[in-house]
Partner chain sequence: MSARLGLLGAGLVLLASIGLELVYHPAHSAFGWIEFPGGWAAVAAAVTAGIWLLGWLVGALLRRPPAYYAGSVTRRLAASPGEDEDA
Amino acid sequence: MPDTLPWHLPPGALLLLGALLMPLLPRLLAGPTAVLLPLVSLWHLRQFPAEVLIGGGDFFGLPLTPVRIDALALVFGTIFHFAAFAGLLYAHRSQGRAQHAAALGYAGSAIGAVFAGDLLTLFVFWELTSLTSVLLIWVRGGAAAQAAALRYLMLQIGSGLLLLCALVLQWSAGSLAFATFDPATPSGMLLLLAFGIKAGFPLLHTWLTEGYPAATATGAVFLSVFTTKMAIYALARAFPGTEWLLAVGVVMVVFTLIYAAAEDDLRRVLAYGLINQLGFMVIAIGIGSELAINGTAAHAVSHVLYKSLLFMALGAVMLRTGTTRASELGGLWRAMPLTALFCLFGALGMSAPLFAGFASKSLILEAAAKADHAGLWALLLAGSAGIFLVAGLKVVWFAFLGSGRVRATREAPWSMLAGMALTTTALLVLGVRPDLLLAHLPYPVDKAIYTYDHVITQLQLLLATALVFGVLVGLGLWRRPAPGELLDVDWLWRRALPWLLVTGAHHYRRLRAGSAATLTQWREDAQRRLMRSGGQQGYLARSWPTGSMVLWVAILLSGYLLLYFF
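Structure of this chain only, please, in the form predicted together with the partner chain.
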């Protein structure tokens, strides 16, 4: 590596080193070290120039750029550091060294990926995020978590393989630069699919809705931050202005609202809500203007904050009650008032004025309006009301309000509360002072966030949503979901595909057994016929009268003469 790297290390490498050393540290030191490392790594990142390309090495003759720092990468890299710090503070007292190591490795890999300047470096960190993040599901233990981890890993590795194929195609084309790509080319198509898997595109999203609820209480907090936002960064970098991302984003916004409304497991509700908000970002990337890319980056920041806050609150609920199912919860605010308050802040953080989500969504809305996408603009506004309903009000109501079914004896541990308090503070600071966020976006912003129109519109949306939800709950129409599994597209490979394979194999065995018997029968029949004619007793072995032979010779010769003359 060249000397331009501070401490001869790329961004995020300190976290990866920390992850490797974590199992060797004494138990008492492991927690504080894990909490401090993201801060040291952030300080390390600040030693780099604001815009720099650092080359190093080559891959079969093509130069590599392991580090590329610019405004877009810095937004994601900085919020990843903050989220790692808040998440590790949250996990400080409740988890062991294995989880600290996995979380550090996961954060370090994601940070390495967003600062990658070439496809090979991106691929390495892309795969590292898969391997480190799956540990956060796997360490929960139990057959269900391990099966979920395996399915999660298969899709993650699938994404990596697609990226590898694109890398090979790009290598043969003579450039490994991680720049913009044309989705109509084979390598562009493969990259789009690879990024799409990790961004939770429809039909490819089930690793998210199955994996996050299966993770540990703290694991889900980390999972909610890194993989999907890394993919959003990659899409924003490689495919800005790709029009059909608009359609993909619309599907992500709409179908997740309905599933989140029906789902019983509140962490899965948040996972659907997460895909919904990724849909907002995918739409902004599809619009592709400078304002839209600013909106994507800003919304990624606020989304990391409020979504991890919500997962933190439900992680605390899970720790104290052992469940996150709406059908088993309720009334927890008495025992866990602070957690309830933080969860409410997380819900408001999505789009309420004075919270970061309000500022970031207004950029995306403005981008849609300026690009003359009136329908999209209206959909996004309605979608922001919808997500407040299902991932905000529903979660707060069924977990903390209403009648209690599971009793929590006490409030969450102090480290969890500290993690939630820190995240809430950031959510509020960026909401009250959006200029702090806007100043660091990739392109200059000349938009006022708190306009009369926008505040009134958003207030009406949120308040009317809350009122109608309250009325529906009060009338007994919106009840707690019944316990059970809600079928999603993963039904195809969890039930339909095994059924097809098993049934197909069964029929194949029967067919093979049947055909073997049939073949034996045919062989025996043929053998019997052959013996009938050519065997010792067959008619070819018999003696025939000389006259009949002479007759047959005469017939053959006559036939020959006829053919000769005509």
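Next up, the form predicted alone in place of the form predicted together with the partner chain?
If you are looking for partners or other molecules, they are not here, because only the chain is given.
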């Protein structure tokens, strides 16, 4: 195990250092420096061997491995660097030094977590991703965004606390290695929940569907990349073949289609679509075969590309119009033709031939078929068509086609167009030449992606989906969503819990007021009784004759003597 690091820095550390220095740089230098840092950091990563473990001291007698590099980590680390570069290029002209610093710190933390070889190092970077990512929501300003940021941070910190508890249990058991875990053990269960929060598991996903739409126009692009794919990497590393992940993934694929179809805010539609595609990866991890893990890694790469491209397109729309609500948008292709084209490429990138999503989903579908999960295979095929419908065609149609009340006056800034063009190029290159990706997956791949049957089946599926969408829109059966906010399980703490707190406080005040009135009445009654006996006119204040007193003393003494002698 080597004990030295290139420049004595782990992967991602250059981005963290850049985040710290960003506020000190002149404004004119901050943007270009932020854009170049991911390229320097990627070069630094390439100075490491392809397979290496690097130790770094100990923690209460247990050895630490702050850096572990292998094929699985390199896939995620490389796409994270590319996404950071494309995202910072996209945001070059549209955000200040504070957001540049947050984005660099966020990307560097996620990269550090991917290459962590022990739970303590993972925990440190895990928490850093929470603290840096929430800034991309907070800096938007306004009460709604800041409330969303606080709820986002609460769940993120909750994930970190679960990870910390698992770390302590593993330390007491004598190992801090970040390896495979048994989900039936206490530490394994805690780790699974910690990873599940950041992977958007059902009931734990609301930080994603609320936080991403509340972020800045450029911040949502970074949020769509790092946290969830970092969690997918952690699940693939720690829990391959955990069968009940199949059920979790199925729920993620199904329920998101319903909410994405009804949602008005198109960035929230993309957030539901993101969870849907995470469900594909969770199912593949649950299958656990070598082909399935390859499919997970490959789909994480393609998902980063097409989902960030869609968020980039809507970020440009938000910049030019101030909204991303389907009920207000329409016809933007006239003023923003390039953005509309890139958005269409993002929608096609999900599963169309010649795009990266086609190749990666092929691996997951093949893994399900080889594992004799015919039902899962059919569900994944239907889910692929469904998400193309509700989070692809819906976004393109309602934002850029048709008619709406809000119009853009000009195209997106050149930096945004450059970021979208770069991401589209990568999406197409890996789609046309999937071997460039397959050669770097964790396990050897012996599968032809572009077979006649698969291409024809996928084209038929997409064309049928587009035809159904066109018929529904043409007949007026699929209209623009109604304005407003659509809640799912977060209704419990955004509506029910505040109502319970307000109602409880009201009843508490009434009870307190009633109790105070009752106590006051009791006190006044007691005072009246005391005044009757001990007041100036009371029994105890009266003057008694001496003869009466002597008589009472004689009676009491006689009673005492009778009791004493008899």
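Rigid core (definition): largest C-alpha set, two forms, superposition within 1.5 Å. None of the values given here were measured: they were computed from a predicted structure. Numbering follows the first chain given and starts at 1.
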Rigid-core frame, C-alpha of G504, shift of 2 angstroms or more between the two forms: yes
query: After a core superposition, would you say L551 shifts its C-alpha by at least 2 Å between the two forms?
result: yes
